[in-house]
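A single chain, nothing else alongside it, follows as structure tokens in the form predicted alone.
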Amino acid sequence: MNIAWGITGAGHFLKESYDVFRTLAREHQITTFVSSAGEEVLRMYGLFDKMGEISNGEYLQELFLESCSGRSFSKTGRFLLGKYDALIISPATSNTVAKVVHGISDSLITNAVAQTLKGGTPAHIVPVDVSGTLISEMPYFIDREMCEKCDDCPPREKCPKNAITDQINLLKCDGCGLCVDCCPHSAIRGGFVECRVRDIDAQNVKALRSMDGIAVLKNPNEIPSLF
């Protein structure tokens, strides 16, 4: 089957989504569409350079970046031509969900959803902010209470992306984790944070569920059962 995968700028569910699509790519052709924020987050979590394992660049297995797509998002026209059997957005940020619910298609991902619905292809969306609270994985950061501000800082000196000063520049970081291992004070780590879902975001997910042509999934692990 030909599957289109849309990635937005959420860290929550990102690694789980990657693992699911890497498995699906063994039997299906997958084209990946990545928003500008999604591209940044893929790099932060060390996944961007691994995307070739899912979308190797051949026809219907390309990696399309919003940052390289212009403003017309011409590649989303494939959905009108029936090139894909399904579009799956996982993870979907609250911003993306809100735009889809209100008919806004001003990004690569929301435009893909709009063209998918117009073309009659089923769309499946895995929202991040559904209800209650969620535990989300954070990219690497410097714990200021543990950092000794060493003049000779091994993480800073060995970072291949020059992403470390007194903090980690997440727009440069590619999530390699080298800094974690070489900090003598264990001041660099990832972690998890508890986030409360806003009422407006929960309401938008509820509205999303009522839209024709869209199915809302609770977790990326539900995706394989679609195929």
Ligand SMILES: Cc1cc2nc3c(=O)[nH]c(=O)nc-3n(C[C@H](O)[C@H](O)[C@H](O)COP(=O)(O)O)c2cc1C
Contents of the next structure:
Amino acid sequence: MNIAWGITGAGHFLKESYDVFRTLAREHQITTFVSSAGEEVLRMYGLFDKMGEISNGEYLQELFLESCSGRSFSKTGRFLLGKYDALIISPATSNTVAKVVHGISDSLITNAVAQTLKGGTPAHIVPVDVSGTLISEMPYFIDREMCEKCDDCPPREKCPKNAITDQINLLKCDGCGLCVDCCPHSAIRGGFVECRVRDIDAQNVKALRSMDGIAVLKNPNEIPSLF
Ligand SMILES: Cc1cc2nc3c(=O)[nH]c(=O)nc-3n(C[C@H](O)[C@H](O)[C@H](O)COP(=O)(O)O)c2cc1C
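Please move on to the form predicted together with the ligand, as the form predicted alone is already shown.
First the chain shown before, then all remaining chains and molecules of the complex.
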């Protein structure tokens, strides 16, 4: 099957989505569409350089980045031409869900959803902000209370991306984690953060469920059973 995968800028469910699509790629052709925020977050979690394992660049297995797409998103015309059997957005940020629910299609991913529905192909969306509270994994950061500001800072010197000064530049960091092991004061870590889902986001997910042509999934692990 030809599957279109849309990635937005959510850290939550990102690794789970990656693992699911890496498995699906053994049997199906996956074209990946990535929002600009999605591209940044993929890098922060160390997944961007591994995207070739899912979308190797061949026809119908390309990696389309919003940052290289212009503003009219011509590649989403493929959905009108019936090139894909399904579009799956996983994970979907509260921002993208809000836009879809309100019929906005001014980004690569929301435009893909719009063209998918216009072309009569099913769309499946895995929203992250559904209800209650979420526990999300954070990118690496420097704990200022532990950092001793060493003159010869091993993480800064060894970082292959030159991403470390007095903080970690997350637009350069590729999440390799080398810095965590070489800091003598254990001042660099990732960890988890708890956040409350806003009422507006929960309402938008409810509205998403009632939209024609869209199926809402609870978890990326539900994706394989679609095929
Ligand atoms: C590390 C990181 C993790 C994020 N995780 C989430 C998330 O889980 N859910 C969410 O709605 N937004 C999250 N965001 C914020 C979105 O990336 C931001 O709202 C962005 O504008 C979404 O754009 P997009 O919907 O076009 O991808 C995160 C941002 C960062 C830097």
